[in-house]
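Given next, in structure tokens, is a single chain: the form predicted on its own.
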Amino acid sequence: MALTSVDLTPRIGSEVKLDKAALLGGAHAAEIRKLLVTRGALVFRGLNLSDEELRTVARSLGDLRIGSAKRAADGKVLNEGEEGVLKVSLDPKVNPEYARFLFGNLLWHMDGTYEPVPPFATLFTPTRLSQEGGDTMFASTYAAYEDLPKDEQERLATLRVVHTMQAALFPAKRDCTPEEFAVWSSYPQRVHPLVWQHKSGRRSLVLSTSGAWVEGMHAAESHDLLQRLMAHATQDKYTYRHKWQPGDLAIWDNTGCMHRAMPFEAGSKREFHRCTLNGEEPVTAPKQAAEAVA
């Protein structure tokens, strides 16, 4: 069967045409994933796929993930699963140790903004939805960074940002306790440049709730700047906002674009089973890139 996808939005965001047994083939994968880089988020329907099936599909895509480098502050590994499959929800009967953290999902962020290579992509897939909201939506960070003016670009690729796990949970729990706080700063910082210089050619905003400040710049006008960049980024040109069905496949290239879950019902039973695909390349600025090379 031939693959075929119907663009979303302009400029993110494809609905992929393929049946379950063609996509669990992965004779289309190499395409897939070119798709997949140059669209941001694809979405397949009806698909219903199973973990084993899910796992088939993310490997023929890269590197699955088992288990995960994020530990809590008592020194658990915070695990994608044991066979590579998270479950994603709030409940802490699900998944006691990330449902402390997930809330964070509802403000926009990209994976993996603690670890020195991101993750490549994410699969996501529903085992129960929320009655009410809980839309996920995508927004190309590629995009954001080619539509700003050039002397601009030229610039914020000079910068650092400095992540943190404060920093990501805080805007969406601002009545966290005191031992709250503690344990999320009890997570180690990252800096990575604000422009990624990938091995494509091709450059994006390192965009991310996590980022916390900008190295070397005052505070005042670093929070200015990562504010002005995130409204910026997250422009409805630049987004894809998907509404779930039962069935659905959604992966997302978590290097070129951020995600967010949209609000739902408290005490929701919503529940996704995720895949992540292990980094391929590190967040590399442009002058890093261009000393490589030389």
Contents of the next structure:
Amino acid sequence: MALTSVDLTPRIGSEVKLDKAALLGGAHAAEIRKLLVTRGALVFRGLNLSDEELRTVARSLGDLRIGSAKRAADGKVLNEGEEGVLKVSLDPKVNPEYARFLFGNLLWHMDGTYEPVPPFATLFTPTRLSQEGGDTMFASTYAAYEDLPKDEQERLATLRVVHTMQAALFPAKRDCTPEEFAVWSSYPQRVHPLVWQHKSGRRSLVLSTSGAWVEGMHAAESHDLLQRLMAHATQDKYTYRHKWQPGDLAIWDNTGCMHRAMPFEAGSKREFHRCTLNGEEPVTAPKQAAEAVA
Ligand code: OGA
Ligand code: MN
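Could the form predicted in complex with N-oxalylglycine be given as well, to go with the form predicted on its own?
After this comes the whole thing, all chains and molecules, with the earlier chain placed first.
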């Protein structure tokens, strides 16, 4: 069966039409990967994938991350779920560890900016939807970069940003306890270039709520710059808002997109199953990329 796709907005998001057997067969994997990097976020309707099927699709597209609670405790890497499928829920009974961090998903972010090589992509399918709200939004940081004036693109390409978990989580929970803040602070900081020259040839802004400050810049200037870029990158024209239906699958390119959950009712049993594909290239500034080729 041939794969077809329909753009959901001009700059980000496509609905892919492919039947389940064809998707699971893997023959379209290269085409899907290409579309993912071109369109940032892909959605499929009516698939109703089991965990095993979700893993199969994930493995056809990249290097499926297999987490373990032990690695999470020792290595300061969030538990990505046993056997590669993470349960995303605010209910501590469903996933006690993850529920401690998940409220941060309500703010615009990239996943895994604390890691040396951020994840390439995420596959996300609902097992239970909220009564109200709970859409997921995606913002193309490729498109946001491409629309900046040339001189600003060049200036930003020289900057690096320090990413911290406190920066990501404190704005989402200002009434946190000192103990919670101390846990967040115990995660390593990570510095990434602000502009990513991808191997694909595209460039994107590396923005996320985790972006705490611009290295070596005056604090007020750094704050204003990151705020301004975040406002720029999340304008309607760069975003797609997905209204979930049971059976959907969304896949996003975590290297060229931010995403966020929209608010949903307290006490909701909203739950998604998620596979993460490991990163395939470190965040590389345009100059570094040029030097590597020379
Ligand atoms: C995530 C995430 C958004 C959502 O799982 O990384 O940000 O809508 N999820 O739950
Ligand atoms: Mn996320």
